[in-house]
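As a starting point, one isolated chain is supplied in structure tokens, in the form predicted on its own.
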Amino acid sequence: MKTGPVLVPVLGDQLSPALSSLADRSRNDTVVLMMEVADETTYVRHHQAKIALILSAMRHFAEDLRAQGWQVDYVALDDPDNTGSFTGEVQRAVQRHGARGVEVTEPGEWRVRQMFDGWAGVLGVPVRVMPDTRFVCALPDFMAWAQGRRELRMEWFYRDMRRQTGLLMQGDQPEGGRWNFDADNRSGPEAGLTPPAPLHFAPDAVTQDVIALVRSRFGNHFGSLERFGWPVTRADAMRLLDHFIATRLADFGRWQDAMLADHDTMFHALVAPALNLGLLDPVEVCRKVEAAYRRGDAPLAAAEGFVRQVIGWREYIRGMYWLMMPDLATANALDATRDLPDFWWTGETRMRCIAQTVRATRDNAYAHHIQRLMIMGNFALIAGLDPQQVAAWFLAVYADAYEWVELPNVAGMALHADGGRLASKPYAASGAYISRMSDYCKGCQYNVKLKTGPDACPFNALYWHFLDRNTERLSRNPRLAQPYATWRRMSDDKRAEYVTSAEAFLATLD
């Protein structure tokens, strides 16, 4: 029997001092293993800035652990002996340190959990996989909540999370007498609306080294590093949160769905990458937002909208991911098969809304939730793009994208590929929604007021084409009763005109 230390692998999205695998460990009897492995940088071709963010955050976290007295074995990406995989590096570390066992916090992604489950058979030492306690809702609790329910709607789950945390509660009742203020948070942009500039963190020496490495090794990946300014430490992530609360939170709720071409981030917090890396804790983030509301520094609708996204939607999405995997990865309930158009990578399209979103994604590794859902996701849905290709794109291009959060949002929420298990209706919309919620239609080469023809906004005809080709699957959905009634009232000639216009545009994608 081996008598060496316990090996604790810490993954790139587990950068939390309170990580469960470290919580009960003695510094004198533990080796923390951190690994930069090629498999994780290339299983999809991640945005250059996303790779730089994760690697820099890992290196800074390793420094913090060493300062706290932990022994850290850090394997850099360009280490000549690096095997390029988690399993290979854990095997090498077990041998290198004579480790008597491995303790690790459960991963966020299904494919990595399959690796973990195979370790006991290849490492020759006991392997203990511990729950990830950084979420409000433990996975067994979510499975118990979902058991036997006919509808797994986020709203009911969210209310349980509010009760469990006490956030924005007065006793057992919601603050303000309502659980949800979403109806107050849907304003389109007003003339002259000018959001504050986002906080930018100048790369330090560690980050500059990582950026040079990424440019050298992944320079042919999508994305730019020129504007890299994400926080890569917990201290800077807290500064970003405080900056949001001081300068953006008050207006976040009202305009969280709005889009402006010259303001990529609007009033959003930009803390999702730090949350998903583990640099911030979801409850602490929400408590700071709640405190701002109670001080009178932000309206209730803004605070509730933020809290709902973090302890409601984020927790719910994680639970739904594990509930529906592995089938979710190949789900395609609407039989969508069209290949991803090149302009999803190049941004070279006459559709200004997509061109602007792709440009912002390339520059920042970021787009906010409405740009993702109602521009890119909406187009993918109504154009019938292949769900696996769309999911791979979303996973690759956004700094906060990990499969557990990306896949259910894309396959379930945006594409209805799960057959409606997650969302009660497909989030399909015509150009009128984009015009109402953005300034993208101004200056666009297409005319959003035209319904059909070569100069009409493609979203208009595609919307009706989507409903028409999915009549058998969707017409009985009560939330689509009105649009289907409208479609049936149209003349045969009008319906044919929409279908012909949509198919002419779709032919340009092929």
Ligand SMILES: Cc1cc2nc3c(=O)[nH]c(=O)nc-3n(C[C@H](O)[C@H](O)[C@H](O)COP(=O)(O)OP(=O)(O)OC[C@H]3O[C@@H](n4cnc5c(N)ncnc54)[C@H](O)[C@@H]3O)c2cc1C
Contents of the next structure:
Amino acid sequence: MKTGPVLVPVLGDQLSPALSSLADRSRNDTVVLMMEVADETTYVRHHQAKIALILSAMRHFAEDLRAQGWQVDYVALDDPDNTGSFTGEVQRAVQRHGARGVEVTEPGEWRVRQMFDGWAGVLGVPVRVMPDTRFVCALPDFMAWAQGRRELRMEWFYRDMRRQTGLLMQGDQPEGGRWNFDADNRSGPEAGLTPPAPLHFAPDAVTQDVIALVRSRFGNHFGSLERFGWPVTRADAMRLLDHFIATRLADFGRWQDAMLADHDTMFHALVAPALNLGLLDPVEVCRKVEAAYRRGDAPLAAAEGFVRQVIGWREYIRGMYWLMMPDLATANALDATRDLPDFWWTGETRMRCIAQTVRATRDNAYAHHIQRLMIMGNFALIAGLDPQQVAAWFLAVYADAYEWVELPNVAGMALHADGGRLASKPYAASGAYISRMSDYCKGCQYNVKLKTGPDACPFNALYWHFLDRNTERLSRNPRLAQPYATWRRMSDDKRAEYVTSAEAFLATLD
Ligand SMILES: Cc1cc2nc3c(=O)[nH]c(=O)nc-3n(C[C@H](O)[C@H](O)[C@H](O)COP(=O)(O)OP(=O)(O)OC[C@H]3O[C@@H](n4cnc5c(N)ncnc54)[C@H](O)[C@@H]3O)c2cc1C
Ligand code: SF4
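Would you generate the structure of this protein in the form predicted in complex with the named molecule, following the form predicted on its own above?
Zooming out: every chain and molecule, the one shown earlier first.
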């Protein structure tokens, strides 16, 4: 029987001081193992800034742990003995330290969970996988909530999370007498709207080393490192959050869905990368936002809108991921099979909304929610792009993308590939929506007011083509009754014109 220390592997998105695998361990009987492994950097070709963010945050976290007295065994990417896989590195570390057991917090991803479940058979020591306590809703509680419900609507789940956390509550009633203030939010941009710039964190020496490493090893991946400015420590992530609360929270709700070509981040918080790495805790983030509301620094509609995104959508999405995996990874309820067009990578398209979103994505490893949902996601939906290719793109390009949060958003919310389990209707929209919510159309080579023909905004004909080709699957959805009624009322000639125009555009993609 081995008598060495317990080995605690800490993954790149487990950079939390309160991680469950560390919570009850004593420092003199534990080796923390952190691993930069090639498999994780290349299983999809991640944006260069995403790789730099994760590696730099890991290196900083290892230093913080050491400063707190933990023994940290850190395997760098360019270590010549690095096997390139989690399993290989844990095996080597068990041998190196004569570890008597392995304790690890459950991973966020199905693929890695399968790997962990195989460790007991290959490591020769006991393996304990512990729940990830960094979420409001424990997974067994989500499964219990979902069981037996015909409809798994986020809104009902969200109310439970409000009650459970006490956030924005007055006793057992919601603050302000309503659970949801969306009706007060989501305006289109008005002339002269100028969002304040977010904080930018200049790379320190550790980050500069990592950037050099990424340039040399992954320089052919998508994305730029020129403007890298993400927070890579918990202290900086807190500064980012405080700055958001001080400068943009008050307007967050109102302009949540607005898009401006010259403002890549609008009034958004930019906290998803830090939250998903574990640098910030979702409840602490929401408590700070609630405190700003209670001080009178932000209206209730903005604070409630933000809190709903974090303890509502984020938690619900995570639960839905584990509920629907592994089937979700291959779900394709609308039989969409078109390959991803090259311009998703190059941005070279006459569609200004897409060109601008791809440009922002390349520059920042970031696009805000409505660009993801109503520009890229909407286009993929109505043009019938293959969900697996679309999901692989989203997973690769965003700094906050991990499969547990990316896949349900892409396959469920954006593409309806899950058959509508997550969203009660597909988020399909024509150019009119984009024109109302952005300034993209003004400078576009297409004309958003034209419905068909070579100069017409492609979103217009694609929207009707999407409804038409999915009549069997979608026309009984009560939330689509109105558009289908409009489609049926059109003359045969008009409908044929839309279909011909959409098919001419789709042919250019093939
Ligand atoms: C197609 C698509 C793909 C997406 N992929 C990801 C992803 O890979 N990783 C990711 O974290 N989010 C993803 N989202 C959700 C959302 O777009 C991002 O969380 C958000 O844009 C991050 O920027 P922010 O921190 O400035 O968010 P804000 O707009 O300021 O919102 C605040 C926080 O709310 C949470 N949030 C809001 N909406 C969602 C949501 N739908 N799901 C989960 N959390 C949410 C995030 O933690 C976010 O940081 C995706 C959405 C869509 C439609
Ligand atoms: S006209 Fe159409 S393609 Fe051009 S920016 Fe507007 S919505 Fe996009």
